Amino acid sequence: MSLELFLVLASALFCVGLFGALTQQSIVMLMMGLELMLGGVILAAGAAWHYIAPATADGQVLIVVAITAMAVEMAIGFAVVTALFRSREIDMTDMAAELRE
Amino acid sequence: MTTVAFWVLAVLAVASGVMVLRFDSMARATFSLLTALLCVGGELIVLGLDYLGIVTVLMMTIEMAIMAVFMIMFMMNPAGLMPMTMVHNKRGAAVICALSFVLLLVGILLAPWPRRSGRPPADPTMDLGMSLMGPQMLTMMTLGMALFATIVATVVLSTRRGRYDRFGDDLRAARPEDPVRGGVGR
């Protein structure tokens, strides 16, 4: 096994996770993508601690970090899919088009 | 070991992240995420991440229950009896995912990538620890006031009721009405 590995799976995983992020209508599968991208950074920080600086916490704090954006975004996707669920009957991307305004 | 453990979980991380995108059954997609956020929690055990590896997988595992209540509350078929397609733009996109893979690749394998400095300390957790609770004590607050804010926010924007609801429209209200006496407004 080598750094090079470890990161092109992280790749295909951040690569696959952006497809689910720009394809999907549906708010919370769109969410699952952003999930599956922040888990190929997690691997790739692992990957960079154990094989460039071991000697050091900053790869693990790296983690740390992204695993707590994982936490946030989830909940608060969630909470703004119940709120747009409540006021609009929103589920889908497309039709909270007039967030962008 | 370490090799075969790598193989195996790095196919299956990949495999269960594309049946994510393909499933109709959003309880199944919502499972097929979880196998992969547990390969990727696999993958930093074979790091030598124990501590942070299993906090990944501890994590997804409740992350991902509550993801699928959410996906049965909200999808219009949740168990999968039809198929479904909820996707636009997927050309566009598969076009932009095959060359951010094809850039990244490239990347990887032309960077001059550092040689390994240092040996990973006996207890990688203890370090970890010294390491948020001293120098980067700051990130450690920041994620704190992050996290706090997160949880001010979620509730602010998940209670049905808001103070136009408690007040009336012009705010001027003595007393909120409240459907239950024994709150801030008594």
Given for the second form:
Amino acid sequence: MSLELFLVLASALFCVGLFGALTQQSIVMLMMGLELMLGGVILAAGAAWHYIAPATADGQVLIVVAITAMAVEMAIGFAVVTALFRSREIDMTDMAAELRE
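Form predicted alone, following the form predicted in complex with its partner chain:
What comes next is one chain alone, with no partners or other molecules.
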């Protein structure tokens, strides 16, 4: 596979994630859109790193660290959303805006 195909796939993931993040009102769906956007960025970075320096493993290590950080971020985010829903039954972004007051 060529670099262009990886970049097209990464941009498609990013665009689908951006659409999901901008159009959804559910906090969980918003987080899923953000996860798709980050996945697209990581895919593009990994593909570029593979085609720039295929002999080194530095890019692979960085990608694994980034994916691990994404998993931890999503776990914490889902824990916060679950706590908000259990305490105040907030599951939409419009309802979460009331927390500022």
